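Okay, so here's just one chain, in structure tokens, the form predicted alone.
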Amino acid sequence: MSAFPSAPLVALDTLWLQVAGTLCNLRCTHCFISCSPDNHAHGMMDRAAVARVLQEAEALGVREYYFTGGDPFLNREIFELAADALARGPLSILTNGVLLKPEWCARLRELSDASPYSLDLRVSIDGWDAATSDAIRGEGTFERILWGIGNLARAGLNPVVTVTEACAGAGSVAGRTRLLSFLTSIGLARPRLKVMPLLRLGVEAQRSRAYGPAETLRGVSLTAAEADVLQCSSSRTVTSRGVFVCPILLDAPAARMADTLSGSLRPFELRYPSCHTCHVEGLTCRT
């Protein structure tokens, strides 16, 4: 009998696609899979590959889709990929925002208007000013991210702005209030904010600290209700290298579950320290 609990796959409701692999135009110092301009551990997914995955996902009852990376807007087929997903269900695209020029935001609005399903953009930033955010995401990125958010707003799209707790105090009531006030000040009339705990993997393990020995689910017994709310109980992640249990564990070989979605429909043993974060912090990568 294992010392670690397992998460059952209750239903395959959500599908993540690593459409940009681990390629990113930024080199953020808290990235849990160390995405960067030169990280090709997971490659780009082309339209034909994504189409095959979407077809299988639809047959298995998937109800919503997420595009991530790296940054999805580095994929030259991103608008075609988005249209294909939006023909089947709601889509969220996770991005750092710096590539969101006005004409691209206009195309996103057209895709949103043409689909019976919702299109969400999630833009990552790490503070309410350049001093806090640029220390994590790189010099000059704060203003570029605000430019991208502004272009989305002017196109009539209301992004979800994601902030990690690398921004000190972001998770407190005062921090959230300050962030919401800041988002209002930059032109988001109805700001949407998601604050994420840190995952102490990848380059984040060097920036602050790695997981400690006590941060584990060894010996923990999860109730059915606790297991059901874990993201891995209702989703899988597809990359150029196959199907992984979640978007957090792409660097863990044992988290690769199968070549196809159908082959990944089984429980997953929660032996990784990041599983502790998901359980204790109630972390979900969903919008």
Given for the second form:
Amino acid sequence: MSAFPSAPLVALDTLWLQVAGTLCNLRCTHCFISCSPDNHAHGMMDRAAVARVLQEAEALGVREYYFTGGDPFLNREIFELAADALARGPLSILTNGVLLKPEWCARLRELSDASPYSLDLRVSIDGWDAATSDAIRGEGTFERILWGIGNLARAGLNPVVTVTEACAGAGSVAGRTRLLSFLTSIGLARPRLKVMPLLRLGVEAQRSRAYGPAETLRGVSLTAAEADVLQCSSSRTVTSRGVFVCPILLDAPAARMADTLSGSLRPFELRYPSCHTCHVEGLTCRT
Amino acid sequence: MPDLTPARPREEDHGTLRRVALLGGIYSNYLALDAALAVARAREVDAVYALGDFGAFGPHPDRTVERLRDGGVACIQGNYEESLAAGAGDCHCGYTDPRDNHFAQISYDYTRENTSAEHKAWMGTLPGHVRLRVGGSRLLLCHGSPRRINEFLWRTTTPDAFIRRTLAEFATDVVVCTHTGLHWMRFPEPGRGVLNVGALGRPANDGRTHVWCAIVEDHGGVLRAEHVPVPYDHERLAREMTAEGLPAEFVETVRTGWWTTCLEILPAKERAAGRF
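Would you mind giving the form predicted together with its partner chain, to go alongside the form predicted alone above?
Below is the entire complex, every chain and molecule, led by the chain shown above.
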């Protein structure tokens, strides 16, 4: 018998597509998959590849789609990919926001209006001022992110803003209150906020610390309810290299489950320290 | 390896009916319940079904339960009934944002304190699913979704592919649900789809004060479903909520038709359609 519990694939509800692979225009120091302008570990997905995945996902009854990377807006076909997904279900696009010029936001608004389903943009920021955020995301990025968020808001798209706990205190009541008040101050009348725990993987393992030996699910048994809330019980992630269990474990060879979605519909052994984060902190990458 | 498959709730089969009224979350709005029962009588329905969440938000929760039980309404469990019967500390509404959970807890604490022990025990006896046949379609009545009592089936996040999968998985033609508080329906094929009946408990976040229920009927051998607006004395409800010390934010919703709380759970399009 395995020393680690397994998460059953209860239902494939959520499909993540790594449409920009690990390519990013920023080089954030807390990135758990070390995305950067020169990380080609996972490549761009073209429209034909995405269409094949969407077709299989639709046949499997997938409920929602997420585009991530890297930054999805580095993919030159991003608007076509988004339209293809929105024809099938709700879509969330995770972005650092720095490329979101007004014309692109207007196009996103058109795509949203043309679909019966919801389009969400999720923009990451790492604090309530340039000093805090730029230390993680790079010099000058804070103002540029705010510009992108502002352009979304002016196009009538109210983004979800995500902040990690690299921003000290972000998860506390005081931290959330301060972040919400900051978001209101930059023109988001109905601020939407998601605070996420850190994953001690990728370059984050050098910035703060790596996982310690106690951060493991070895010997833990899960109840059905505990297994049900793990994102790996209801989602898979597709990259240019195949189907992975989740968007977090893209650097873990055993987390690559199959070439196709239908081949990946089986339990996953929770052997990684980040599985501990998902279980103990209730982390889900969904909004 | 232990079996980690989620358990299915207790189910009842109520056979074939000609016309039924379907009531979503009542949230203690007993005045709207009275108005909906009058609509059901006027439409000469065979049966009235309440799909759970009898309490929350509004005043005097026992008044709603008394009407349901005395009025012969067939009831299924929502997450409120499941939680109250089990003595749980919160409603298990399924919210994820602290702002939503703050107001949900106020509702739940008030409802729990003002619901009789006898009513709570009765809630524990209710089925989670009811199956019916109307107009040649098989209907599965549930609270949130067939697989999860507190799953939100919103219009803009419930795609056709997911509807088809759910219908196949639960061997039904129509899923009838509530839980979101917003009414909608979509039938990817004739006679096969999702009917979310909306809620009697609070208005549909559209600036109008009335609430909604649904009626389904056999229309010449084919299922016909409609959402029915239910006007009621919302000013009286607002006064009673104020007298009970319920939050001013809740009272504002009753008076204006715009949601002021539990907004973070809304998908992008549903959120954009409201005022807040």
